[in-house]
Amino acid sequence: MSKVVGPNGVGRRQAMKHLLWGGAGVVWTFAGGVPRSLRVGEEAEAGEMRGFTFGQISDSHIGFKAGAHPSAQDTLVDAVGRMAALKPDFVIHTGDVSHLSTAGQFATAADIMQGVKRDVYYVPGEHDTIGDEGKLFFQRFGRGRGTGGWYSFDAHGVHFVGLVNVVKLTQTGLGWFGPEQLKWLGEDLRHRSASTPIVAFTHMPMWSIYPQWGWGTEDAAPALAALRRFGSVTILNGHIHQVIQKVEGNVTYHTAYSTAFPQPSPGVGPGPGPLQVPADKLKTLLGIRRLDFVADRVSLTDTTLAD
């Protein structure tokens, strides 16, 4: 059984077309190794932190600019301000730093982001891609050694695993893992315990949200498969600019909020795009997430940037 909680719930050239279009800052706090998040914004909260803080900040879009939207460096600095302000051990980017992939921009989003004064990993969305496989975006950004750009590593009991599905699209402008990563997959999760707690994060879906605009990986399947045999898998992503939560099993997928722009509704107009919103109303659809693990209560909260 599945829960899933959100809202109104072919070439590579059309796939980029509905791709360029594909959320955002999240707290997480671990102690004995049992997920749990904190409010962002709240300086009193960052005091009371125990055990293991992490961050989650997706699709800041450096270079997007476009009607009444400010700069999306702009609101990148909001939400950096208010991810440093909680002190978490370390951040995660799930991608489309920049929207152009251009030198320029990734060394712009390289420099607000040392604002969260942390050590920041990365992975890749599809706009850090355009043109080159990524070359730029992993020269600056990229921790995999000798693979795809795909890694993994450890904090205080967690495993965390950095997967890149937007290298190599399907046809339908589906996420693609492909065969060298799901082995290298395999082979990471082996010999871990099925007590590990485990955080994967990427780009796009791992789980068919909405197929026809891209918004879901192809092969996903045997990655979570590979998953599936421990007690608390959670699941990070980017590229669809809102929250969605699906809960199945012992696996929870938490989509994110853009810090650039929102985007419809799954299904909703003629496809994935900046949504276009009035100015008073654009910080409300942008945002960040407190996200608690309480044993096995989960308690999901998003705070947006007019908060």
Second form
Amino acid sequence: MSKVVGPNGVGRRQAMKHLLWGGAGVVWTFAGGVPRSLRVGEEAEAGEMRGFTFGQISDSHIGFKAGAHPSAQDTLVDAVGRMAALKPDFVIHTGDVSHLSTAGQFATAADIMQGVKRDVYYVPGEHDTIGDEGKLFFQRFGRGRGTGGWYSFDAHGVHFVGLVNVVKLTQTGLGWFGPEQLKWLGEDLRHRSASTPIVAFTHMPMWSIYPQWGWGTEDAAPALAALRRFGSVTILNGHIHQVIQKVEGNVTYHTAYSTAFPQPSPGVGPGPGPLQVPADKLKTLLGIRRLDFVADRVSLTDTTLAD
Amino acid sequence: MKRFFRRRPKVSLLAALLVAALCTAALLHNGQAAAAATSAAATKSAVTITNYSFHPATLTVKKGTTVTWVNKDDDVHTIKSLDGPEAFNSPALDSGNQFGFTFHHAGTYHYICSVHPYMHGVIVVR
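Form predicted in complex with its partner chain, following the form predicted on its own:
And the full complex, kicking off with our chain again.
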């Protein structure tokens, strides 16, 4: 692994410290593929031309209700209102739109998501593909044409790739892309210049966060092999309902908040079930993400529904 | 044959149990039925889902037994067979929901939760 040194001479050790403790309210700025953190509100270098902004919403779990938890609908409405206020160019939703893959839950989610007043690019979570391999999900939210639901698009010179790793899970519960999708990804990326910034988004993490809970993707390695030659690769996912970052050379990984309920830290407690928190704490653990691109740099701002 | 229960309130569950008890009592005149009722009573026919696992992980029942899975987790689970003489695949079971399947053929049935495939269970039918 190459030594990671930030633009301000921040060494790898210090960068990793930020990574470990970074979370809500920290902005990650990319400089030549290497992130540095800024406090929220602190501006990126002055004089830079504004690029474009997109948003990420994840794990809305419409239909989820447990214990004293309020409606996942209400918290999504809150999140969507906050996202609309950011006026992003478009929004990505990194899966688990619904809780139980029902047509009604998809319809409710789609109605609420219209509140962002922008195009939304979806990929499914494993809660969206129960029993029908995502048929209902793709009918409503699908963008992949002639594929198993995966697709790509370009925006302002950045290449976006929406990947599906939940339709067939492995027997150990990890995500799986499958050879057909990996072949498609290789072909999709082959003729692009290495200087094209890439954003790949999918539901389950593409790095092994806690495989015992299925928090990883079995065949992420060949996907990363196709992505690694690009100078700036940003991988966005949901699934674990908390913000964690990881850097591997030019590839950075970012998990996202849920808008519905929090989950425990990796491996903490008996299982990955919804974290029970006092009602007044809940919104401090749910949130949305804003991403600002300036040239080939992207900065991420995670804000909670309590901010 | 599949039997599927969704969000049945406790009252009707109690009513169902009462009806089942009355039916069992009514059938006691029939020796064969009484024997079946006795063995059913002696064999656990429920699997509880708690903390992302099936309890008991292996359940042995007599042919003709209906096994009911009860989801006591806050998360959603499913019951999906991997092998065995008959296939079963439940819809999504929300917290508190249950799914029943009647086993008519002897054999060993491995099953998983399709949402969390690391959850494994076995039903042995004799």
